[in-house]
Every structure is written in structure tokens, then in C-alpha cells.
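Presented as C-alpha cells, the chain that follows is alone, the form predicted on its own.
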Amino acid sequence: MRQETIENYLKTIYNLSYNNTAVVNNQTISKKLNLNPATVTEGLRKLHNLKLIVYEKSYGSRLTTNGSKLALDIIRRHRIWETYLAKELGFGWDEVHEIAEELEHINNTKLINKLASILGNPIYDPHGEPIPDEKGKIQKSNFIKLSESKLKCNYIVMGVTDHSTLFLKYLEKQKLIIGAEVKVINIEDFDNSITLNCNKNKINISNKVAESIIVQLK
């Protein structure tokens, strides 16, 4: 099993397990990696034999301590590359994810730490995702999903969990970028869609969109 493949599996399991607090089933991993279930099952068995995950066919997978450590290292590399691409090279937040997907597999700790130092050891990447430190620790926050927001409250957009180009361009069009101030003026009972005031404009977003936007109470 190639190292790049191992890293992709571990990063995916970590992200899908809500920071390694839940077991992830095969179907979810298969969908995320865009691989057929049989291929995923074989891959998970190999990771289990490497003692990087605990895998049970009828239950799912969770990372071991070693697996979690490696996953956090990959995530750190990815998010530092994203930040470097955005801040130093001028790439847009809708461009950096795909490039970082390739660069994250350069396993050179000295290089990553040097990049982090140049950037001022950032805590968050261009999408507002937390960057693990050298020891794999992530700073805790009181951020919530916009879908969990309360009526009439004011929030600041802190990040997104969907890094796809189409989604990020949609947010830019709506001016729902990081740092934007929003006020929830209506939550529809029927479908939980939300009406916001943002930059003096009234916009309506679906619950699906709100699920992928991270905010902090102002």
C-alpha cells in the first residue's frame, strides 16, 4: 500500500470521525474517497494490519493513537500549504485545496515548520480550519455551524467545511466570506433555511449551505 494512499485514508477517516470522536462506516469512506466499497474494505484491512486503525466489518473504523498522530501530521501539512499558497503566492481560497492535496504528501517536517515560521505560525488556514501544531494539538474554539445559530443573533463567519470551488465561489458571490458579519433574521420551520442580513443585504441560504459555514457569536 503506497504511503500516499495510506495518508489519504487516515486523513479522510479523521475528518469524517469528527476529530476522531466517532467510528466511520465503510460506505461513508467509500463515498468521500470516490472508491468502490470492495477497494475500501481491502484498504481498511491493510491499515488495520499496520495498526493504524481498528477495523470491524459490521461496525466501522476508528484511528489508533498512531493513526491519529499521522493523520494530524498530514492535516497540518495540508493546511500550512493552503495558507502559504494563499498568503505568499496569492492563490484564492477556492484554488488552494486542490494544490495542497498534492503538496501535503511531501513528508518533510523541517520544511513544514519553516513554512509555518514564515507565516507567523498561523492557527487557522484560509478556510478557517484549525491548523494542528507540531505536537498535533488543535486550539479549541467556541465556533458553531451557521445551521445551529439562533434567531436575531449576530455572528462572524469564521470558516467553512466545504472547500469545493463551486461552493466557495457561491459564498464569494453572496459575500459570505471569512470575517463577514451576519444577523439571523429568519429561520424557516419547513426546511430550516435561513434568512440573513449580510453587508446590508438580505440573503436566503439553504440548510445545506448553513451546515458548511462556521461562525462565532459576535
The other form holds:
There are 2 protein chains.
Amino acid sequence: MRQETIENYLKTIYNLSYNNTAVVNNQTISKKLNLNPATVTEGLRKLHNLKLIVYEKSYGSRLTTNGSKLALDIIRRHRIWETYLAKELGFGWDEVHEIAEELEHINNTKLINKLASILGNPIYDPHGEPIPDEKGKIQKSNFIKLSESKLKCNYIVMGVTDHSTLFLKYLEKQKLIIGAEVKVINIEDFDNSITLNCNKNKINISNKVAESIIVQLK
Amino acid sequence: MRQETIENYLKTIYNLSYNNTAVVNNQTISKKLNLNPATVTEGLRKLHNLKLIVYEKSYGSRLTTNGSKLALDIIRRHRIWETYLAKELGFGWDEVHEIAEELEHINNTKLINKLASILGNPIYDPHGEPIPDEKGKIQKSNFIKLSESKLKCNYIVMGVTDHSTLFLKYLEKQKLIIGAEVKVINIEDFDNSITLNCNKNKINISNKVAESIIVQLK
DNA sequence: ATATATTTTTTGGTATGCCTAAATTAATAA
DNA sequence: TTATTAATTTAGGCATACCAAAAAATATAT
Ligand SMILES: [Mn+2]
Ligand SMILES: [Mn+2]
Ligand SMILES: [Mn+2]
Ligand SMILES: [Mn+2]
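Based on the form predicted on its own presented above, generate the structure block for the form predicted in complex with the DNA.
Following is the full complex, with the preceding chain placed first.
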């Protein structure tokens, strides 16, 4: 298998498995990678043979120790590059993901560690996601999705899980950025949309948006 | 054709054609890219169909206007990255080529221009090779290979055309680096090896080495 | 000019990564 | 517990990038 293909599967499985706790099913992977389900079945079989995942037919996949190591490596490269692009090269948080998708495949430890060191070995990337250290150790958190928040509670926005330009530009328009304080003032039963107080403005967001925002109870 | 494959052919053809002046034969390409001659024949036919090169059977290839534009783009990216790696990220001139071989394929104009701007829009890379500007304009020079130098003349080392770690480490050992002043004190008829005065030391280099060093008459 | 050597091209083949359509298996609802 | 629906897998194919061996074309040496 091409190294780039391997890496895209592994990081996707890691990301979809909530830090390796859950088993990931084929459809989720197929959607994330924009591949036909049949292609995914084949790919997973090969990764299983490479002993990078444990793949049980009609059930799902999880990373092996080796697979997990590799996945964390790629994720580290991705997030270090995102941070470098934002902090050192003047790109917006809505622009960095796409470029990092390519840069992450360049496997040069000295390079990544140098970038990390210039940045002061950051622990979070521009989207609030934790950056694994050189050994693959990654910050754990007890943050929740805004979609799981409770009425009348106050939260601080800690991160986002959707890194697309479209989504991030939308958030910026609403001033729903990292560090923002929000208070949940209504949760609509009908569609789970949420009304928030944010920067003294009342804003309404769909459940889909709330699913992609990570918050911490204040 | 995969974009990366296209790019590797085009930059190779550009580099081997002495700034698009000469026609390049298949064998030279096949050696440079480490591909079977049969593979090269196929590849060139495809590039011809894409109108990126003019390929005449059993004769050779040259870049079209479009091909040349693309080639200069890739070469710009390669050389900007090499310079950035050396000047901003602390890599040696003997380490940068290999990394740049991968980075060059990331096509993001804003990124490259930002790097260039941080570097002060340099005109030469760490190997003394000219960096095309955003429009593809490239510095022309009347430098010669050290292998074409004349007895008893004084020269300044302006660059190298072999970027391998092995070669550059050898040059460093001999203090034959960019800026060094050399005087040709003997050219051996038998094997075209050259004896030089360099930094008050007498050193002897093979014709193969002299072929890869670019100098200017002092 | 002819033989020899070199370069290029053709031919036939492998491996990888992807796809669609059909078949199978698993999950859910009636 | 049977349908019905949804997810997964298999089967059959296509395109790309490569290669080895043989054939053809071109260049070189005698
Ligand atoms: Mn990202
Ligand atoms: Mn990120
Ligand atoms: Mn180089
Ligand atoms: Mn260079």
C-alpha cells in the first residue's frame, strides 16, 4: 500500500475512534475519506495484514499498538504544521487544515521537532485539538460537545472538530471562536437547535453546528 | 497521470536541458529519475499528449511553454523550501535537498510567497542555484563548471549541481564551499583530475567532482 | 559499408488504488 | 418471527505507474 494511503486510513480511524476507545465501522471511514465502501473493505483487509489494525469482518476496526503509534505520529505532524502555519506564517485557522493535509505526509522527525520547538512545543493546535508529543503522548480532556451542553449553564469554547474553511468562517462571523464564553439559554426540542448568549449577543445554532464545537463548563 | 509524476518529469527535463536550450534524451531522464527506459518512453508519450512537452520519437524531448511554466513553478518551490530549511530552520545545505524533494509538490502559492517574503525574496538557494520569481523569471549567469576551467586561472565557487548529502559533506571537508576562492594549478591529461589551491591548501579533485561545481572567473 | 554497440520502443505482465453492481450479512421494524 | 432496510463484502473491471525481455532504430567503429 502507498504510505500516504496507509496514513490517511490510520489517522481517520484514530480520529473516529475517540482516542482508540471505540470500534470504527466501515461506513464512517468511507464517508470521511470519500471512498466507496468496497474500497474501504479492501483497504482495511490490507491494513489488517500489515498488522496496523485489527479488522473483524462485518464488525469494525481498531488500531493495533503499531497502528496507533503511526496514527499519533501523523496527527502530531498535522497539528504541528497547522500551528506553524497559523502562528509563524500568518494563515487563518480556517486555512491551515487543507495545507496540513498534504504537509502531514512528509515524515521527517527533525523537521517536525524543529517546528515544534520554534513554537515552544505547543499542546493545542489552532482548532483546540491536542498535539501528541514526540513519544505519542496526548493530552486527555473532559471537554464535551456543545450539543451535549445543559440549559442555563455557562461554557467556554475550547475547540472545534470540523476544520473546514466554510464552517470556521461561519463561526468567526458569529464570534464563536476559541475562548468565547457562552450561556445556553434555550435548547429546542424539535430540532435540538441551541440558543446562546455569546458576547452579549443572542445567537442560534443548529444541532449540526453544536456537534462540532467543543466546550468546557465554566 | 499523477501530478507528482508529471512534476518530477518536468523539473528533470528542465534541469537536464540547460534552461530549455537543449533537447533531452530518454536515457538521461531514466537515470535521473531512476526509472526503466521503457517507463520513460511511456511517460514522455503521455506528457506529449498533455502538451507539456514536445516529444519526438528516438530523438528527444523539450518543454512546451506550458511545461516550462510548470517546471519553473516546481523549481521555485523546491529552491524556496531549501532556502527556508537552511536559513530559518537550521538545516545544513547537505540536508535540505531530500526534504525539498517532497515539499516541492505542495502547490500553494500563498505559502511559497510567504516563505519567500520572510527570506527577503532570495535569488539563490543554498546550492547557489537561481530561484525563479513568481512569474517564472530566472537569473541567467555565465558561470562555468570547474571541469571547464583553465590552468592558472582564479575562480570563485558559485554553486553545485549535485545536491546529495554525500557529495556536499565531501566538499565541506575540502572547504570547497560557496564563496571559496580557488586557483587551478594542474589539470591532469590522463583522467582530467584537477589540482587546486583553495584556502592555502593544495587539493586534488576528480573530474566527476569538478563537473558538479560551478565557478565564476575572478 | 558493414558489423557492433547503444538507445529507444514495443510487448506482455504485475501491483495498487479505485469503482459499480450484485450478493451476502446484520440490524430494525412490523 | 418475518419482512424490510442498511451495511458490508465479493466479483469483475478500469487506470496508472511501474518493470523485464525482445525487437527496432540509431549511432559508432572498423
Ligand atoms: Mn486539521
Ligand atoms: Mn487542527
Ligand atoms: Mn535541490
Ligand atoms: Mn538547490
